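Only one chain is shown below, in structure tokens, and it's the form predicted alone.
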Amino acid sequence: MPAPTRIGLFGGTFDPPHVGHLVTAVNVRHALALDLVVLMVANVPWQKAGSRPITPAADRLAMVEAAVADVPGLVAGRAEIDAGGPSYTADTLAFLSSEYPHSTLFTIVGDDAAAGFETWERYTEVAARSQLVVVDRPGDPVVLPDRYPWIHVEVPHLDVSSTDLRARARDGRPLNYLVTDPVLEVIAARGLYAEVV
């Protein structure tokens, strides 16, 4: 099997990964003819650290692996976990460049993250190492830094958030159809988010 030449980096906390993440990944892969989309699990998401308890990285990785196991062209990424410490996209892109030296890299972000792009650690490196992809959702567009050649990909809007899913789990409400069955199995097996899911 030939090495992938067009690789999308879709990073996140994935606490938990949900159908909105998968819809985004498969639609961006299709729109940009990507060989691979890596759902990279953040080790310590620097923008969220200290704001709330974060599920252990190994559990979040297990959920992402379960979510993408049967989805062609999507893989779970563990490089940020293996590196340890805070997770920065610039470092992850450097790693992917060394692993796939002849590939074109695409950094996939939601419109809210794109609007705050210049708050990222070493954001100029991110822009230099990859093509920036912003996921557009129907509604009012956000204002993006216009110094960068954003690639826009529209995806269906699913009003699903990991924050809401964690609250649902704590309250004992069902997560069915909001996360995939394999992810539900990991949540149940590892006792994540609530004693009873």
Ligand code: ATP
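Could you output the structure for the form predicted in complex with the ligand, given that the previous block was the form predicted alone?
Lone chain follows.
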């Protein structure tokens, strides 16, 4: 098989991965004719660390692996976990460039993440190494930093967030159809979210 040439990097905490993530990944892949979309699991999400307990990286990776297992063109990324320490997209893009030297890279984000792009570590490097792709999320419209050539991809607006799903799980409300069945199975098997504070 030839090496993939158009690769999307879709990073997140994925605590847990939900249908909003999957719908985004498959639609961006389709719209931009990407060979691969990597759902890269953040090791220590530095913008979230300290504000709440984060599910261990190994559990989040297992859920993402379950989510993408039967989806063509989507893969779970573990490079940030393997690297250890805080996860910076600039470093992950450098890693992907070395893994796939002839690839065009795309950094995929929801608009909430895009709005804060200039707070990212070495964001100019991110913009130089990849084409920036944004999808809208439900909620208040955000202002995108306008000096970058954002590629806007239309996806269904699904009002789903991991934060809301964790609250539902904590209350014993069902996550069915908000996460896929294989993800539900990992959550049940590992006893995740029931005791989240």
